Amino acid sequence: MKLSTESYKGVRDFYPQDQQFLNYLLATYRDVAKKFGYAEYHASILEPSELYKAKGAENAEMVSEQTYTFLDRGGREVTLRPEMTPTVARMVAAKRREFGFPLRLFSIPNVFRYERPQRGRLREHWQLNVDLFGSESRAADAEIIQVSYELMKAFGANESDFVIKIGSRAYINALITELDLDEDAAQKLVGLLDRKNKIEKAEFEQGLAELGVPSEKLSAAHVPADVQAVLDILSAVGIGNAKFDPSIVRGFAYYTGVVFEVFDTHEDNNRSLFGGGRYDNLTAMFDNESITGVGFGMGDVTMHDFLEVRGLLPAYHAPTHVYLAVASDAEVPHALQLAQELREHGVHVASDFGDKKLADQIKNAAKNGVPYLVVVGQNEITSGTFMVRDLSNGNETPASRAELASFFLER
């Protein structure tokens, strides 16, 4: 029986065009993060499962139902990381005496979730994680949001293309205490807020009434002090598309303060793209000295969708500048020598090996997106003049052997 050529459900194969886009995405991630003074780190894809279970029942359920968790050959329960925040918290706690704070870190890990694949959500994706540790200042919250804003701009987005919605888990937690909601009711309130944009207004208001939560307590006009402070700073640095939204709570229980999500405003992709927030107690899992933190995660799948609907996806360009075709086997050594000369000048060259007809060589170079082709035959070798063919339109330009490198590098 022949094996299927399909990849595992919910993951992707990255062919050259796909890999080039991913490289562009990751390079943009790195460029913006470094501009704000963030240093890159990385860690293993495998973590002890207890790292994700340690934050209580909610996370234990996530581990059992939404992660790739298994026993290794030593009988230890391990998990393919579903997110990076617990990992970076562990790493910071381990080296706290060696770091200076505030500490700015970023990473671009591969993360895995076992869930139903759908638009914008797969079982595996690449995710930029940006985290700032050791500052309780509202300016730290604002900086993380500013990094998010600058990333969107770096991808070519205008301010009108996205909106930054900011909420406050601190305010929601205070409201839960004020209304004396028990743990079950508190979880229902957070879940209801998290689903607000996915359900009808009447259903949302009914849910609030059943929990005994006055709707005016969750009015957009009632801006908590922590959110207002962040909005003021963002306005001062020229960010005009941020606003308070009381429904923004984020799903993970470890968030404790200001939280935010970036939404696409396009009618064909009107959804949350990514988000983050403040988590003041996460490093307390590892020792008694908690380090405050704030950060966000930005996935490649939702960003691809955002760029696609707005026509912002970069065009594919083959990494090869020129393909050297050969008229016969006899010219192969000459073509290989010419290819090496061009490479020494910085030209990206692929050379044929003479085992195909010339017409097939030209056709295959075009299939692979190579922009130019040069035929190496006895006439070209003897005269020292080569015809450079533009494979997009068939036009040919003569060039001497000495001129070939500059011809390609100037284009």
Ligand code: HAM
Given for the second form:
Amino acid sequence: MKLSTESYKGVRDFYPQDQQFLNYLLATYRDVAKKFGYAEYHASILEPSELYKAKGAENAEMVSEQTYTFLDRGGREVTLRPEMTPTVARMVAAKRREFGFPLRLFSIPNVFRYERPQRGRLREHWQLNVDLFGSESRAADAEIIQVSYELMKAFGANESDFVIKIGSRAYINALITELDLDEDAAQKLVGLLDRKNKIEKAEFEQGLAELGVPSEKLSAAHVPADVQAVLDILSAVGIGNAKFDPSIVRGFAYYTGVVFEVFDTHEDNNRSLFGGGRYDNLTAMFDNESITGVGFGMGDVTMHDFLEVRGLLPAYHAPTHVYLAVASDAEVPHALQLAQELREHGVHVASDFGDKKLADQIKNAAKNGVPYLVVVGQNEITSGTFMVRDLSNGNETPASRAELASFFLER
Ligand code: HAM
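Write the structure block of the form predicted in complex with this ligand for the protein whose form predicted alone appears above.
In what comes next, the whole complex appears, and the chain from above leads the way.
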């Protein structure tokens, strides 16, 4: 039996078109993060499993059902990181004396979650992480949201294409204390809020009633002070599509303050694109000194879907500007020489080896998306004039050897 050519369930192969899109995404991530003064860091995919089980980082569903965990050859339990936040908390805690705060960090790791693959959800994705450590200021919360907003703009989105929904875990936690809810009821409340947009209003109201939570405490009209402060700063910097939404609580247990989620407003992709929030105690699992953090994670899968429904995906460009085809293998040395000449001018050139018919050389270059082709034959070599063929329409333009490089570089 032969092996399947399919990739492992829920992960992707990145063919040149896919990789080019990913590179575009990552370059945009980097540009925007750096514009705000964030420094890039990185870490290994492998983490000791205890990092996701420790008090503060734990997330029951994540640890028991969604991680790729295995024993290494020394019997240690290892996990492929399902997210970056515990890792960056560890790194910051380790070097806290060397860093100045506020500390602004970003990274673009690939992360792994054993999830049921569906639209927007895979088992491996790339995730921009932008985090700010050591400031409790509402302006720090606002800055993180502003970075998210600028990312959306950098991808070509308009304000009406997305909405930034802001909630407050601090407010929900205070409400839980005020109403004296036990742990079970508290979890139910968070779960109910998390599902609010997916269930009927009546079901939501009934859930609140069962928990003894007055619904006006969770109405959009009742904006918590921390959220209002953030909204005021955002409006001062010209952001007009942020609003309070009491149902935004986020899944992870570590969030303690303002939390937010960015939603696509398109009717065909009306879903959360990415999100984050403030977490006060994550570094406390390493020592007794907590460093507060606020940040978000933005995945490549949801962004791809967003850009696709908006018609904002960039077109694919083959890396090769021009393909040199040869009339016979006698011209190969000459073609190689011309290729090298063009490369020295900065042109991206690939040259054929003359072991296929000329017609096939042309067909194959077109198949791979190469825009131009030049046939190197005895006539061209002697006359010094080459015909540049536009492979999208077959049009030919003559160019002297000296003009060739600029022909491609100007396009
Ligand atoms: P998260 O909401 O679990 O948060 O993930 C952040 C984003 O990563 C999601 O909104 C989505 O864009 C993408 N994402 C998550 N899971 C998947 C998946 N299975 N397939 C495709 N994309 C996915 C966190 O991970 C937090 N650690 C973010 C954070 C950073 N909070 C503070 N700093």
